[in-house]
Every structure is written in C-alpha cells, then in structure tokens.
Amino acid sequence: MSFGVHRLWKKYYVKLLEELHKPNEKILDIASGTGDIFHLLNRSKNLYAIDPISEMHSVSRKKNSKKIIDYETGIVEKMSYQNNYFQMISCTYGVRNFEDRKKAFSEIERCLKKNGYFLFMEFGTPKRELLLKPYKLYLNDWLPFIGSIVAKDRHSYKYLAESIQKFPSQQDIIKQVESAGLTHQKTIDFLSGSNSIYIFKK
C-alpha cells in the first residue's frame, strides 16, 4: 500500500520506542502480527506479544528466534496481564481493528505502569486538501485493484481502505485515549497525516 515507505516509518517508530523504553522494563506489542517491531527493536528480553491469530506468533518465533518473547494469543479488550505491568505498550496498524476501542484503551491504561508510555502508529486521512482527493481515489479504486493483482485478494485490500476512512480524526482518537486516563504527549505526521505516530503517557 505504501510502496515500501512503511518500512522507513517502522524504523523511525522503533527508534522512538528505544528512546522511551527502559531495557530492564517490560514492553508489550499489541496486534504483534509476524513480529516486525520486535525484529527491528534493539532488545532481546522483557518482550511480550499479543495477537488474536496464533499463526502470526509462529512466524514471529522464526523471525525472532534469538529473542526471548512471551507470546499470548488473545485480544486487547481482555488481557490477562496484571495491573501496572508494562513500562511501554506499542501497537502498529492495529488500533483500527479494535472491536471496542473504549475497552481496549482502558485495558492498556490498566496494564501500564505510572509514567509508562503507549505508542501506536496508524493510517489516517491527510490534512492537506491537495492530497485528500487523490488519496481517496487511491484507497477506493487503486488499492483494491492492486490487491487483486499482486496479492490476489481484493476483499482484504478493500476492507483496509474502508477501515482507514472510517478511522476517527486525530482529535477524536486522542480524546478516546485520554478518556481512558492517558495523557497525549505528541503526534508525528507523515504525508500530512496519511500515517501518524501517537504518543501517550500514564
């Protein structure tokens, strides 16, 4: 979808994690998928990953075979971790798929230590009017078409486009997270908000 640019975004995101995360403290990656973030992260222990699909963990185990990662198959809305357990919680391109964002953010706040950080990266809608029309054209028409040709999966890419456009505005998503008890620290935009990193603190 991003023509490979998302790899650069992920590297930038991981650098932020490393700046804020204390190596001797626990870090949780929500919707961890195939383990890309931990693969890039310069840490080998105190790593926790949760994802609803166990097959994702299988891929991550191979990719991160030299790292000690505690895997859990589950959803963010109902995590089994103790209160005040993590110094950092991370999520890349997964917040869109939370079934109940209010409950999910409440669980994240519960599991975070005081002064801990919640970072997430997510696709959004560009703020500049000049980019808005071609961006929507790309999402609605070209992205599903490319998905049907390259991945032979038009449906998944159509869902991706729809979920991006349904995602709340930056102001609204910040309010939702803050209503769970976390404080917004900073938002970093790429391509005028087509992709953004959100930083919150407990």
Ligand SMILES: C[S@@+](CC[C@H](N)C(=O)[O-])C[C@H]1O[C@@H](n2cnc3c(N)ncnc32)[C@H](O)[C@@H]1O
The other form holds:
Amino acid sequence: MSFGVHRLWKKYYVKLLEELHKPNEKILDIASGTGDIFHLLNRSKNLYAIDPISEMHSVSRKKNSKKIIDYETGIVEKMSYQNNYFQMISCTYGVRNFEDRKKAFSEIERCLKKNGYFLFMEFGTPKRELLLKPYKLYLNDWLPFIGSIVAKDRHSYKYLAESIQKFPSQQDIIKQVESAGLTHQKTIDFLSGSNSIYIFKK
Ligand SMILES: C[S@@+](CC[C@H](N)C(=O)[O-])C[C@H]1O[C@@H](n2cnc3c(N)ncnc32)[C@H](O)[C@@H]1O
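Structure of the form predicted in complex with the ligand (previous: the form predicted alone):
Now the full complex is given, and it begins with the chain already shown.
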C-alpha cells in the first residue's frame, strides 16, 4: 500500500522507541503481527508480544529466533498482565483494528508504569486539502485494484481503505487516549498525516 515506504517509517519509529526505552525495561508490542518491530529493535530481552492470531507469533518466532520474547495469544481489550508492569507499550498499525478502543486504551493505561510511554503508529487522512482527493482516489479505487492483482485479495484491501477513512481525526484519537488517563506528548506526521506516530506518557 505504501510502496514500501512503511519500512522506513517502521525504522524511524523503532529509533524513537530506542531513545525512550532503556534495555533493562519491559516493553510490550500490541498487535505484534509477524514481529517486525522486535526484529528491528536493538534489544534482545524483556520483550512481550500480544496478538490474537497465533500463526503471527509462529512467523515472529522464526524471524526473532535470537531474541527472548514472551508471546501471548490474546486481545488488547482483555490483557492478563499485572497493573503497572511495562515501561513502554507500542502498537503499529493495530489501533485501527481494535474492536473496543475505550477498553483497549484503559487496559494500556492499567498495564503501563507511571512515567511510562505509549507509542503508536497508524495510517490516517492527509491534512492538506490538495492531497485529499488524490489520496481518496488511490485508497478507494487503486488500492483494491492493485490488491486484486498483486495479492489476489480485493476484499482485504477494500477493508484497509475503509478502515483508514473511518479512523478518527488526530484530535479525536488523542482525546480518546487522554480520556483513559495518558497525556499526549507529541504527534509526528508523515505525508501530511497519512501516516502518524503518536506519543503518550502516563
Ligand atoms: C496490520 S497488522 C500489524 C502488525 C504489526 N504490528 C506490524 O506493524 O507489522 C494488525 C494486527 O492487529 C492484530 N489485532 C487485531 N485486533 C486486535 C486486538 N483486538 N488486539 C490485539 N491485536 C489485534 C491482528 O491480528 C494483526 O496481527
């Protein structure tokens, strides 16, 4: 979807994680998928990953075979970790898929230590008017078309396009996280907000 640019965004994101996180502190990756973030992260222990699809963990285990990762098959809305357990909680391209964001953010707040960070990266809608029309054309027409040819899966790419457009504005998503008790620190936009990193602190 991003013509491979998301790989650069992930590298940038991981550098931020490393700046805010000390190696001996516990870090949780929510919606960890196939383990890209821990693969890029220059840490080998105190790593925790949660995702509802166990096959994702199997791919991650192979990719991250030299790292000690505690895998949990489960959902963010109902995590079994203790209160105030992690110094850092991370989530890339997962917040859009949470079924109940209110519960999810409240669980994240519960599991995060005081002064700990919650970082997430998510697709969004560009702020610049000029980019809006071509972006929507790309999302609604080109993306499902390319998906049907390259991945032979029009439906998933249509879902991706729809979920990006349904995602709340930056102001609203920040309000939702702050309602759970975290404080917004910074938002970093790429391509006028079509991809953004959000940083919160407890
Ligand atoms: C687009 S993938 C992102 C994977 C990975 N974070 C990355 O950046 O490559 C979204 C992931 O969210 C997971 N997911 C969906 N609903 C979830 C939930 N309620 N709680 C935790 N993870 C969820 C999916 O299983 C999937 O692995």
